[in-house]
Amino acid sequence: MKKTFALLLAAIMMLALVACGGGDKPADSAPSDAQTEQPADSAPADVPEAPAEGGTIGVCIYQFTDAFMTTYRNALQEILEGKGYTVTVVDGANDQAKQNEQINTFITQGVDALIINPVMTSAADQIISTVKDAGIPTVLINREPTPEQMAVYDKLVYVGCDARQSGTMQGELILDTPNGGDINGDGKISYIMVQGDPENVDAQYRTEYSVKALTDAGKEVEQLNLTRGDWMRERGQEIVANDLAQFGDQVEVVFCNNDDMAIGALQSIQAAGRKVNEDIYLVGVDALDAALNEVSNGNMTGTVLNDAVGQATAAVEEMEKLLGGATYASGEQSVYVDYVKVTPENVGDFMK
């Protein structure tokens, strides 16, 4: 009887322990929601997931036939694809309405970012409004809007060069010649200006500051003619041929807003029987391979390196900052890459 009672008492005590939760939880029991543990590789709810590698990038170029922008877009595409991005580059064909459609198409396709070389600087307001409404991180290149235009969107940055610097360097190239640009010794520098697109701030600044460098140095200047050449070699050739026919030996300096027009100008200079660096000076901007060859051969006085690869690299760097969540305050949305003066003495450093 005592044995039976002892066994019964032991059973009762075991039941009491289980009821009070004093025993271990069975291995196959499911935890409550409050006790559920997150897998070791899952992030807390308030930590965003890391962005996937690569992405889709739309690149809009104002015109594929532009020699400088060809170098630029090729560098952009190579850098982006090397980083694993899927890249589509489109030609605006110098038509702003067409480029607007291309931008809208990229947005509809859901690209992660845009890099845009505007056809017209005056279209900046519309472009910026479009990308802002879509919330697309955007880098503008080569043609700079005003700070006020860019300030309306904090996921927008401009990458380029300060065109005032390039114009100043063109003027310095002339000042550095043995006679300071005054070939005929009459006390003034008589020049013609072959301008790009006058609506483009680069053309405006190169035109102004190339001459300003001369006047700031105390030189008297005389503008014989200024004509729009739209960055085109054929126009450079045509304009300079007409000006040499009209002004003849009065022309001491030919300023060209870019190298392509300068190469065209050189053709007309040579056809007129003139000799660069002897009875006329010729300067451009961009340091295209063709221009570097002519500087090396003594057929151009000099040019100014517009660093396409450096700008493309900076554009991609800024794009990646935007993709990473960076925003830009007003007045801090322009990133500049320095120009470099190219002379007969250092041209070999830039030739391939």
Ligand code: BGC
The other form holds:
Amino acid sequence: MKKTFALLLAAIMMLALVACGGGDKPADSAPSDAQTEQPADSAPADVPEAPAEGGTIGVCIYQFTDAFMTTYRNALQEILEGKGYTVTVVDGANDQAKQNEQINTFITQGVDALIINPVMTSAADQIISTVKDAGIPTVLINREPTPEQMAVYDKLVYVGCDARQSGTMQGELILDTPNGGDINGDGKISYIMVQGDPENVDAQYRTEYSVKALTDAGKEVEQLNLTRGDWMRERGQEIVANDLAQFGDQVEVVFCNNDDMAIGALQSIQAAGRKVNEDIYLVGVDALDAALNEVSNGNMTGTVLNDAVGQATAAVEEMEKLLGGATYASGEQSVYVDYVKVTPENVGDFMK
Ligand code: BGC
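Would you generate the structure of this protein in the form predicted in complex with ligand BGC, following the form predicted alone above?
Full complex below, order starting with the chain above.
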């Protein structure tokens, strides 16, 4: 009786398999399927086979609470899943040791490729040597290592933006105001700088190039204060509250290295009874939805689009090139997506 049942079950399973197309595929099925059915040794030795449709991808994000990286990781996940990959996105919780473990776990699990937003740029050497030893094609995002660091591994590429460009655009947003940033007409632009995590080139370059745009235009500048806000809204709020209490009307411009800190800054500007674009200017970077709203309401002077969707798209494109066997020559391992200036005039183009 038991045996008959087992035979019956086996027959049903066979039928189900054939009905679901689990047997041999017709010759005209999708090319990626056809490719995966080739015997492993049919590919030329130096060109790794592209993974089967539905390869597995590990994505490491430096910190889930980061507002910009939230938009970015959601875009990455959507694009990858839309292309049929199995994706796992993990939170490094701003802890490099934790992220190193996550990378090792992905490697042990045998992912086909990694996309990594390092917690610390200074950990790039270690991250690169780990993925190189494991031979995993890797796209680094958002925190740019040096060309020399990347040169050691040819299946590695960085996708990001040139942060100098965003700094320059912030300076230009101030130069484009009716009084060029000199609200009190004393011949100099007095500003406070709210910096991201200074370990990160985005923070370094935005800080430098926003002011450089002013001095390159022949303006005199006065830095009242520079404080690190580590990209976080609450820090932006605290810092600007303190600076306004200390420097009051002297503050003409508030430069924030990102929008989340600028939104925090705006709360303190309003709490101090100041009015953006009348007695103080405020600029950020990212074009977060909240910042676009404030630019459109006149509560921020402007921002700069840090194109999360564009970067996520480019990161996946580069990942697929690597999976297809591409390698990168040293000095050619950075792929940049352009920043775009966002003003009250064009903000509507960026709002959903
Ligand atoms: C973004 C910041 C973000 C940082 C994270 C920068 O490019 O502008 O908003 O916090 O990346 O590394």
